[in-house]
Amino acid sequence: MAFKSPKGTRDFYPNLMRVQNHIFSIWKNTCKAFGYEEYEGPVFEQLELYTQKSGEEIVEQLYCFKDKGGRDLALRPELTPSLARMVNLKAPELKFPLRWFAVPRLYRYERAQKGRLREFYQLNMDIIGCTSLTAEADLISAVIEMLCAFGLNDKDFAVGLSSRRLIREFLAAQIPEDKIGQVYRVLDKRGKITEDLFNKMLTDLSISQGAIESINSFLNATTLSELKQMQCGGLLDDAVTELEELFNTLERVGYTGYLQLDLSIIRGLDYYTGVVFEVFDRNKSLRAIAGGGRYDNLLANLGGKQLSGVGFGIGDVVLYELLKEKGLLPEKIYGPDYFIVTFGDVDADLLSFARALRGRGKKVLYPLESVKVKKQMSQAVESGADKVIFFGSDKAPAGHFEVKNLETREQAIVAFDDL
């Protein structure tokens, strides 16, 4: 029986890690061009570092485990409470504001489909100790660069930016205190489910027929002036000042194309306390690609000081699907610079003059059995070689060797030391 594997996961094939390299690639040259610093932490985690955050229930969607020391551990689902944890172990070394980076692999219990596995890679990008907009300003300034990077523009992703401050003070005059974490979890819903749905189940937590009708007008409000509109008699004004110098800040930059007002986004994790933002294709075809915003408590409910953060995840589930469907991904094979043709044995005088050019730091790769030139020619093409060198040509004087550029088919004798 052939083994499968799990449910969820992927196997990495050599033309699959080349995309995955490719994404990789661009998220980590993104987040250096922006001075950002890479960092790491455990695959697993204490199972309390999830549960104090998120509440019990969040096991169902861990994988969890005890280890023979009878210790309750997860496999991390998200990187954000490790960078807390770390962030709060070294508080008193390190220089604030840190400007952090990292790309786990993560894990969720949860049903696999189109954008979502059990196992993926994720870009967190996160800035703590800073409480100016700038970081918000900055981080979405990063993901809307890489996104280009890869060959997307304003008319295949848009950046929707919402604040939970926002909607928490809008929800805080229209219904009791002890019902907004329920509601919150209704509005996380709402872009899934039917419009009936999403007021039966507001209903169902006994809201008001007419906080319901207030809700919805919020919630489709696409401008700042409708929101100007709907003051609540002014308690708003902070939070609506907040998105509108985000805005300012980011068009004056030159985003203005990628940005839109869109408070259905609420992020479902409960430590979100500013502006939040997420990332969609423009069809709203796929989940989203991206997201985050600011998490002013996180650290010190873990047990550190009080230090604010902002931060988004990229998954490469979703970007990958995205880049498909746009033709994005990379068909070009990067392999050696050259690959040695030999019209005699495999013996070690090939292996030597290839050993040779690895120390000019050429990629170099050889036949590892005699078979015939043409057979060595199309594993030169599938390899992806730029250049072939005929070892033992007799073509070539001494010291000199005979080259064929793969992609031209122009071919030449060149000295050893021009090689």
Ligand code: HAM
The other form holds:
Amino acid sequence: MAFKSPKGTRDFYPNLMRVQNHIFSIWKNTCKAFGYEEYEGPVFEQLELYTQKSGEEIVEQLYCFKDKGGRDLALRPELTPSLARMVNLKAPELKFPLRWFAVPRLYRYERAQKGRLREFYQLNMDIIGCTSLTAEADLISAVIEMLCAFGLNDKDFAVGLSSRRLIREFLAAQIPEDKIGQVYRVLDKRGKITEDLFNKMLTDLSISQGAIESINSFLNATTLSELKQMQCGGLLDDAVTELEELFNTLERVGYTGYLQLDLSIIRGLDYYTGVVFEVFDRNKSLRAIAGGGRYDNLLANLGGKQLSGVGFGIGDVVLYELLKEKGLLPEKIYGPDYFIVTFGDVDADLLSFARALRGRGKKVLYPLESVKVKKQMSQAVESGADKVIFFGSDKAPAGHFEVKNLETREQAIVAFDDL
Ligand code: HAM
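Let's compare: the form predicted alone is above, so bring in the form predicted in complex with this ligand.
Whole complex next, starting from this chain.
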């Protein structure tokens, strides 16, 4: 029996790799346009790095193992703890604020479902060492610009903004402090379960009926003015003002149509403390495309200085599904500049000619075996080459070559120096 790839992984055959490279190149070009620098960490880390601060959900999904030296390790389910660890180690030498990006391959033992796999790629953009809301604005601008660069627009996706700080302060006014952690986890499930089950889960945590009602109306608020009316004795003022400032800035930059207030966004990871956001497709038929937020204490909690971070991750799997749904996957194959069609043998003369062309910075392909010219022509078309050069043709004078443009079908005799 032939082996299949393990459940939740993908085989990237060249046709899929081409799409993958398209995704990577738009990701990376956007990061560069925003001036972020690339970094990378190890694929496995000490297990404890995740069990300490990432939260229950991620820990349940860990691929962990003991190595031959008896060390407890885990394949990385996300990059943020590695980033915090790396920054902590070099903090005295680094110039803050940092604007860094990475494209790690990540591993989560997830239930198989559309848009979620066990092995996937995720672009991460993070700013460390900046408490200003401009950091959030920069990252949200980047995710919007990046998705637009794929050909998507505000009819296809929206950025939902929420605030952990606001939710925490609201909950603190409603329920006992020691219940907040458990309630967060129920809140995070809200979009995925029925209203009755949601209410029951809160009742099971001994949350009063009155508090459940106010939690529901708080989470349903869609405008900042609704929130302001709900002010719990001024307790929420600062957190609401923070969201308002961020909305104002992003609206003035021109992103109004992309933004939504969505307090049902809690984020499954424990370390977020401030503004949090997720990107969704407008039909909400897919899982979140991207998610992130501010984490004030993660670096300090992992033994470093008190440095605030903010960042997001965007996965390749949901993005691929969305691009496919919208007909935005690249179709054109970017092949070589020239395919050499030979009238003679495939021999050292042909290979030297290809070498000379590559020396001029051209991408060059040639047949690997002597086959009929017609067959070579179809190989050239399949390869996506821009042009064919006829090698050994008697139509061209010495030092010249007959060249055919495969798109326009035009044919010309060109001197080697002009190729
Ligand atoms: P996250 O919400 O767990 O955040 O993941 C962010 C994105 O990664 C998701 O919106 C989704 O596109 C993709 N993703 C997550 N799990 C899977 C999966 N099993 N299969 C396919 N795609 C997946 C984080 O990971 C944070 N560390 C992001 C961050 C960076 N926060 C601050 N900086």
